[in-house]
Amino acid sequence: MPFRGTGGLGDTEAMPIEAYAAHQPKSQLEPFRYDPGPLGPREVEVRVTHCGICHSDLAMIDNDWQISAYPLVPGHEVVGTVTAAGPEITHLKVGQRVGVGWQCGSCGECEFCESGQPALCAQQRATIVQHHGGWGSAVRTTGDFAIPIPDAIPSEFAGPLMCGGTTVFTPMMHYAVKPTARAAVVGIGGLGHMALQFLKAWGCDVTAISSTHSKEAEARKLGASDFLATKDEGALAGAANRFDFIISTVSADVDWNAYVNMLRPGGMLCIVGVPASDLRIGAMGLILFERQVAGGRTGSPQDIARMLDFAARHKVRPMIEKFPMADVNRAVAHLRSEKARYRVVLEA
């Protein structure tokens, strides 16, 4: 599919965007052309060079969350260059390399937006919810949500950082994880392998937790100083009262009480993966030792910018597999097969 460029700074003339879209739940992606309309005064258009494939994209394709609207253009781990900007955009230039993550807008007026937390805005706009994402030639976003990419991070690695990277890094800042903390990462996959690197670079002593020992050697290379296999008899019980911070990246149901019991007094279990079922956690283990269970998610533009700067300085890199944009269905099938190690990136 021939992708086209766009105009220059202040050029608000709409040109069709070529993309790939799902037209019904669980369908294949098909070529799709749409007119994005005139560029808004605070919007930018970004020519896509790379875009990651996240499990959230698959959930939206399949309508797992019952919020999908079709035709649906996925893609919220976007990296590209600014090709057009509205007249109120002053902080970005045409040709500048930027990333766009899960969020592409907010109201800008509520208490959360005004306090620098637009990710909590009730009127936030998501890049692939009622909005066409980055699996195509270009994507539109409010300018505040186009984040400059540091020169030290190649574009193919920057994409997964825009969602997966900020998902595991933002809780470290928001919950004030100390560099002296004993930390653990549950699940060594698309999120977990980045969490290991971030926590190691943060200064923490990090333990990787997975079902078997198959990923142990890789986890240790990524920064883990210890490894627990949950299928080993007594492995979790033997780690009682050990960790200050546990981040769970898994989407499966696990023994949540066992993980709570692994926390030291005042410790936190942070859940960033979406379990299949609601959590059932006993209250006494929380009350007696002042333990906490919290959620974590992608951060604000400021959070993402800090994450990218940290990743650039400490050489945190996702492990990726690249596919041409035209092979999007093969790339999606590869991720669905659970064979990806660990993030899939489309390249225009």
The other form holds:
There are 2 protein chains.
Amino acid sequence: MPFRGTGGLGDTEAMPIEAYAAHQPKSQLEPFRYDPGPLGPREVEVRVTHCGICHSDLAMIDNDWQISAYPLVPGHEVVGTVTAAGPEITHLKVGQRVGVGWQCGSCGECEFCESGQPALCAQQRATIVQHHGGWGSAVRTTGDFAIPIPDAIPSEFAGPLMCGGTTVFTPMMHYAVKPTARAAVVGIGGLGHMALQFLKAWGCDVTAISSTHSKEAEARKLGASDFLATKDEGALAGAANRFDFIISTVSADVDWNAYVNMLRPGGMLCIVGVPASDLRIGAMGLILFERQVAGGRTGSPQDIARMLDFAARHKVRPMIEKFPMADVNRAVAHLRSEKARYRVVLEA
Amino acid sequence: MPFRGTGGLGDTEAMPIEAYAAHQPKSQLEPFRYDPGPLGPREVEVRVTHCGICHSDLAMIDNDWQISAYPLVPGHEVVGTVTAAGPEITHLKVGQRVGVGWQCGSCGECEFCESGQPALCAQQRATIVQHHGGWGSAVRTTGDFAIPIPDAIPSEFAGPLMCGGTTVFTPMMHYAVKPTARAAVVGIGGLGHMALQFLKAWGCDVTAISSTHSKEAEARKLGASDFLATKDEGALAGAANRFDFIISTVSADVDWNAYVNMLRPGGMLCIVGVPASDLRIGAMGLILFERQVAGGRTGSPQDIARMLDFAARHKVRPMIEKFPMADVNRAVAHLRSEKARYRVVLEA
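Let's compare: the form predicted on its own is above, so bring in the form predicted in complex with another copy of the chain.
Once more the chain from above appears, this time first in line as the rest of the complex follows.
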């Protein structure tokens, strides 16, 4: 460590980062070295030990949302060790284990930043949008968005919690799901298998909803007390008015009215998956029973810290399949094949 | 009064009711006499002095919702005087002025009834669904749904509050709109012109949204501090992220994403009008800023009583056009013409 900034800790001299980048939409990842430049006074650099692969990484590689900039280094479920901290960083130490999720910066001055909700900041910066993510030797982030990871959570499991975990957990906090609720999880995959565990630990009765019964046994082990297969004739109609909270993790265009109709009076359908088309929802189904459809998203740092604490206490862990970082293309192909059970993690 | 039931008050001998009924979808109203049968022990009979005409009456006449039973006596914005009360009625007196709205009964035993929210009861009975409404000399209702009207509200103004008023006011209570909110009202008509007044009295900053500027001056008088005309190029896009609460009273199929995009983070679009088609809403617009789309509906008796008290204190009154009850067909045609400013009331 040749230099320590005033009030901060660690090496602020830039070293090149060895990463994997997509150079155009839908392309393979290729080795890519970049110079991250001087470390900002409020930034940290994190040496990556693990990084999850999220469906959002695939969407960004493919430019599905028309916001990708190339070369694009994916990776926003980062776990690693702080190796350098800018001079204004006082709450993190070099050598400390942290996670970095979808967000890596915010304006710091708007009403949302100032009220502890920088996830709602209009000027927020995302880890893989015009910024290089965690599929590499290191990643940079504003220090506020490097979240210490509780000792009880092994690094290989922490990555998927940093995005997938907070995506399903934050709505439970922000929309005040009650432990007395009957809840349902639509889509038993990377997000859904964590939602089952979180809702079970939250005290809810949890129903898993999937297209077929192939994941039923596993869903029940993860906390589901009931299972509905959408391909079973009448399964959804038979569950009318049953749930207080339904969280949908699917990216398919489904019959949304069938899900709205499964809500009890005052119930909420929370959307965290991003279907290609607009949701189509009948007004009357909402009106008659004061039902709500809401968007759920990754949390602010305080939300993520609470989620990690809750996950540690309740032993909520993603089920993962590990690949060496160098096998990133094989790992991506595996996730694209929809055969992953359930979350893919790259290991340095 | 030849008979008084034990514990109740008033005449329980049935007298025929002289009403106006539609005998088939989209038909004219015709004089219709019916025998309401013996008064139930928890029922009251209300002699009608005034009854509003609501768009829901037109939808029921036309069988738009496929739930109409003929002959159908519309009218669910009823104001009148209790003339008879069943023996179990103790909270109302013969001669008392009351209003009757959309709902006239509920099971009384489910969790929603027992927790004071019979508006969410699955077995609820509506005043004009397989039950004869207020376009006549009298109407019957379960006593719980006959709501005393504060002295400060003249009868001719009370009717439209009983359905239109509670439709826009109940969501403000149930979804906990804050007086610090910036609010918008979409559609300045029978519902919208009351929503402007209620939100203004609630402490909100209120923007009126209408297709053209034709109602701007009136909307500003009713409480709007700003006005957006949807036909003005870029008007809605220019109001991105502006509102905490938008209440939509329109029954047209509009560009819902334009309204979602006008919501601030954590904001809610509340639907109280019933468009013919499904709402089409992009998931990403909900997800990015934790926005919500919710259905709003008429309240339970306690909600209606609070709304009436609030309306009385703040002098919230519908703007009405009165017709004699005998001119019911002319009154209906006037409302259908969309020229009414804003609420049509029949007077006995």
